[in-house]
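Below sits a lone chain in C-alpha cells, taken as the form predicted on its own.
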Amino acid sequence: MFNGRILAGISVAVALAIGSAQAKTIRIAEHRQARIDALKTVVPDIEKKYNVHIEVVEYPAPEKDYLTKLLTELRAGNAPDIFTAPHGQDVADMAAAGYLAPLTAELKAWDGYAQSVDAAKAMATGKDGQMYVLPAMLNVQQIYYRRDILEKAGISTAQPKTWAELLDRAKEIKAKTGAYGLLFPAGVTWGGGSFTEGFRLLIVGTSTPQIANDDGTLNLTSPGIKDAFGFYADLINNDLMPIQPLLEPEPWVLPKYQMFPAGKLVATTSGSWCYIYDWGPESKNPIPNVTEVVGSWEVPGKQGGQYVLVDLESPWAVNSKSPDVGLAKKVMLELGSVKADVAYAQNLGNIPGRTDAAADPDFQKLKPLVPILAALKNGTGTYLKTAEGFSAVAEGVARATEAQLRKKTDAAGAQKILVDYVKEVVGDEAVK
C-alpha cells in the first residue's frame, strides 16, 4: 500500500511536470519601461489561467522605432503573437495588410465588451465592420497650462472660445512672462505624435472636421487643412513655440518635461497622462501640487465650439500568423481585465476603455483620471474617423509642419506636401 501510494504520487509529479513542460509560449511585444511593468502585474495570471507561458519582448520605446521594428517584424512573419498599434490612425493600414487577425466574434463574446466606452468600440469597428483591436486604454487630450504662472502674471485662465483667443493668449503670455505661450506637436522626429497630439486636435474644429470620408477616400484639399497649417504658421512666425527642440532626436523631451514644469512653456497639448507620467509625482521632473498647478483647456474650434479629443491609445492586436491565434486572442482579451486597464492607468495616466474600471478602489485613488471616465461614459469626447492611408497622412503631417518649423514654406504649401507624400504613398484617387 505504502508503495502504492509513493508510486500515485510519483506518477501525479510526472504528470504536473509533462503539462508544465507542454505549456505553450505567447510572445507579448511591449515598449518603455512603465508599459512592461504594467503589463507583467497581469502576467502571473493569465500564466496561471491558461497554463501558457507569457514571453514579454521588449521593443524600442520611441513610438516611431517600435513601429518600424514591428512592421518589419510582420513583413518577415517572425513577430510576436500579440503586440499594439501606436495609435488608432495605424489599424487600417496594418489590417488591410493582412496583419491583424480578426476579432469582431471574440470582443462581442467577451464579458468587457458591454462594459466598453462607446467610442472606444466605434473607433475599433473598421469600414468593413470587422473589429481587428481590444481597445483596452484610451487617450483623451486637450489644452494644459500652468495656472499658477497665469494668475500671477495677471492673465486670464478662462476657456478660450475660438482660435484667435487661444492665439491672443499666447501672445499675452509671451508679452507678460517672457515664456513660450503655447505648443502643438510638429516636425519629423515627433513621429506620429506631430498628428495625434498636435495637427489633429485642430482638425475638429475646421471646415474638415472629418478627413475620412465614407467612401473611404481622404479629404486633405479643403480649406480646412490649410487652415490647421495656418495656425501652426502663427504660432511659428510670431515665435509663441520653442522650434529648436522640435528639430532634436526626443522633441517632446525638452519643452514637455523640463521647459513646462520649470515655467519656460505655459501652455502645451497633452492627455490625462501628463497628470501622473509626465509631471506627476513619480515623473522625472514633478510639477508640485500638479493637480492644482495644471489646468485644461478644451481645444477651442477655428470659430467656436470646443473639443476633447478621444483616440485608441495602444490597442492591442493579434497578429494574424500567430502559431496559435486561438490561444493568443484568449490572452489578448486578459489585457482589457480591469486589473490590466488600471495598472496601466496607474503606470501611464491614460483612461481605461471599459467603464466598469471607475468602481476599481485602485483607480479611485488616480484623483485626476476618475472624472475623465465618467465624463467618456456620458458621451463626452470627439474621435477622428480613420480609413486606410492614414499612417501616411500622420507622417505628411510630420513632414509638412517640419518644412514649416524651418520657415521653408507657408500653410498652401504645407497642405500641398501632405497632399502630395499621401498620393505618392497610397495613390491620387485616394484623396481628394
Second form
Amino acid sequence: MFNGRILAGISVAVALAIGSAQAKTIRIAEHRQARIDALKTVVPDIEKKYNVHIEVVEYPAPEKDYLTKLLTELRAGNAPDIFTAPHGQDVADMAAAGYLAPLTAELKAWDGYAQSVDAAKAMATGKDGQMYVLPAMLNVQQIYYRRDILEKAGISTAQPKTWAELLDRAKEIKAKTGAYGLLFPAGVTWGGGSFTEGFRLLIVGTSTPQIANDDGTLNLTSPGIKDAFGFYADLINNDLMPIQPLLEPEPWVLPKYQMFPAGKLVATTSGSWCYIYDWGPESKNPIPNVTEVVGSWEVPGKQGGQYVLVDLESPWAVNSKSPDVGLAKKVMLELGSVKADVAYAQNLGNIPGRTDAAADPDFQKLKPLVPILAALKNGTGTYLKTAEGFSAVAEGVARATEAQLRKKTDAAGAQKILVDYVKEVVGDEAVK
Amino acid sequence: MTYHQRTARQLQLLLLPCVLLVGALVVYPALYSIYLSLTNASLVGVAATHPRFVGTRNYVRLFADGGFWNSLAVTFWFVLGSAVIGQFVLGLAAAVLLRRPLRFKHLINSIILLPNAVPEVVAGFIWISMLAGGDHATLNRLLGALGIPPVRWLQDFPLAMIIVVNTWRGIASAMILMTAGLSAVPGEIREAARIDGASPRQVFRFITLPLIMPTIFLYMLVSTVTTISIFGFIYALTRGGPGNATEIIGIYIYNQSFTAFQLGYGSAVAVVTLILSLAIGLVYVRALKVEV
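Compare with the form predicted on its own: the form predicted in complex with its partner chain:
Full assembly next; the chain just shown is listed first.
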C-alpha cells in the first residue's frame, strides 16, 4: 500500500516535470507554397530562441478561400495563434470584429520599428490609433510595358502624364501592333485583385483620391469613383483590354503569363514580383532580358500626377483568443526580422517593410527589388487609407467591373452596383 | 413488460444512435440557422462578436432581393435540366439498354459509373480544362481540328454547361436505381403482355413504366433535393458566374455568408431553401402517394 503511494507520487512528479519541460506550441497559419517555404526558413531559429514548438498550419491557396476559412475559424474561436490578413484592406474589418490582438506597445518597443518604412507604419495604424498588424512585407504596384515592342513600332515609351495620355498610348499600341494596349484587372474571378491590382491604382489619381472618410464612412458616391469606372469603360469599349480571359475561372493566367510574354498584351498593372516571377527567371514563361525589355510607368492621375501604389502585403497578426497572446506576439515579431523579410522577398518578389533589409547580401541579389525599396525609403509610394467595410468595397468593385466586362452597364451603373452592394453588406449609414 | 413493449424498446434503442446523429448534425444546425437568420451576425466587423437581434428584417430583405429570386430561377432550371430530365432520361435509357445482351456491356457500365468516382471539385477542374474559352481548352481544340472556331462555353452557355456536367455526374446514380426498379418487374407480366400481342413499345409504356413508377418518384425525390444542395463543382467551375448566371441557391447562400460575410442574411436564405426542399419532398411523397 505504502509502496504504491510512493510509486504514484513519483509518477505524478515525473509527469509534471516532463510537462513543464515541454515546449509550448504556437500555430501559424500560412497559405501558398512559396509563402510556406519562406516561413519554414525562419521557423527553426524562432523555435530555438523561445523554446517553442511552431506548427505551420497550411491553408487553401486562393486568397479568397484562405480568408473565408480563416474568418470562419476566428469566429468559431479555434483559429491559429498567428496568421496574415491577405491585404491591408482586410485589417480594419478583422480588427473591428475583435479578432486581432492590439500590437501598438510591442511594435513601438520592437527594434525593427525604427527601421520600418513610414508608409508601412501609417498603413498598419487604424483610425483608433492602434496597430493590429506587423507590416513585414509591402506590395508595390505600377504599370509595366513591353519596351521592345513599343520601340519597334515607333511608339513613345515616355511616362504618360494623364489618363487621357495613357489611353491614347493604349490606342496607338492597338492600332500599330494589333496587340491589346493595357490591362487593369477586373471582374469577380480575379477576386480581391480587381481592387488591389486595378481599381485602387486609379482612384488615387482622381479628384477624390481616398475612399475612407475621417468619420469612418466610405466615400463611394464621389466623382472619382465614377471616373475610375469610366476609365475601365474606355478600355473595354475601345477593345484595348483582353476581356474574355477576365471572365474565365483563372483570369490572370492567359493575359499575364501568356499574352504579355508573347507580346499580345503590351502593358499591364503589376507588382514588384513580376521581374522575378511573372516574366523573370523564376517564371514558367520567362521573357529574355526582362529588366531591359520590360519597362515601368508610374500610374498617371486623371489630370496629372504620378503614383506608385503601396499596400501591406499579407501583414502578420496575433489571434486575440490565442491561449498565450504574449508568446504569440514575441514569435510574430520574429517574422518581421530581416531574415524573414528577405526569405519572403526571395520567394515572392515583394518588398521588405523595413529599410535595413536593403543591406542584406541576399536581398541585394534580388536586383530588381533593390531600387524599389530604396525609393520607398525616400518616401515614394502612395496608399489608400482603409476603414471598416473595405472588404465589401473590394467585392463590390469586382462585381461592378464584371458587369462592365460583360457590357451590362456603364460607369454610372457600375458605381451604383458598388454603392448598392456595400450598403447591403455594411449598411446605408456607412456609405456617403 | 409485454413482448410488444420490449420489442418497441429495443427498436427505440436501435434508432437512438441515428436520432442522436441526426439531432446533432441536422436538427441542431437547422435550429441554429433559424436563430442566426434573425440576427445581423457577420464574419467581420462588430456584428461578428456582438450580433444584434433584427427580427424578420433579413426575410423582408430577402423577398425584395433580385439576386435571391434569380438564384431560385437558376436553381429551378438547373434541377429540371440536369436531375429531372438529363440524369433521369439518360439513366433510364442506360438501365434499359444494359439489361439487354450487348457487346462491351461491362465496359459501357464502367464508363457510365466512372464520373461517380471523381470528387466533385476535381470534376469541376476537369471540366474547366474542357470548357475554358480560347483555343487552349480541350473541347475547343477538338472543334479546331474540325475547322470550327473556338466557343466561349462558360461565358455564352454557362447554365447549359453546368446542366451538362451535372448530368454527366448523375447518370450512374439514376441508372443504378432504375436498374433496381426494372429488376423488380416480374418477367411473367411482360411475357403475358407480349403473348397478348403488345409491341415492345407498348410493353414498356403500359407495363414496365407503371410498375417502376415508385422507383422513379423515389429517384426524383432524392435527386431533386440533392441537386438543390449542389455546391462543389459549380463553385470550382464558375463560382456562380458569369454575372450570376449559374448562381444556384447553394452558391448564393455561400456568397452571402462567406464572400459578403453576412451570416445572418445567408442563414435566412438557407432557412427558406430548407422550407422549399421540405415542401418539394412533401409534394413528391404525399401528392403522388408513394410510400418511402
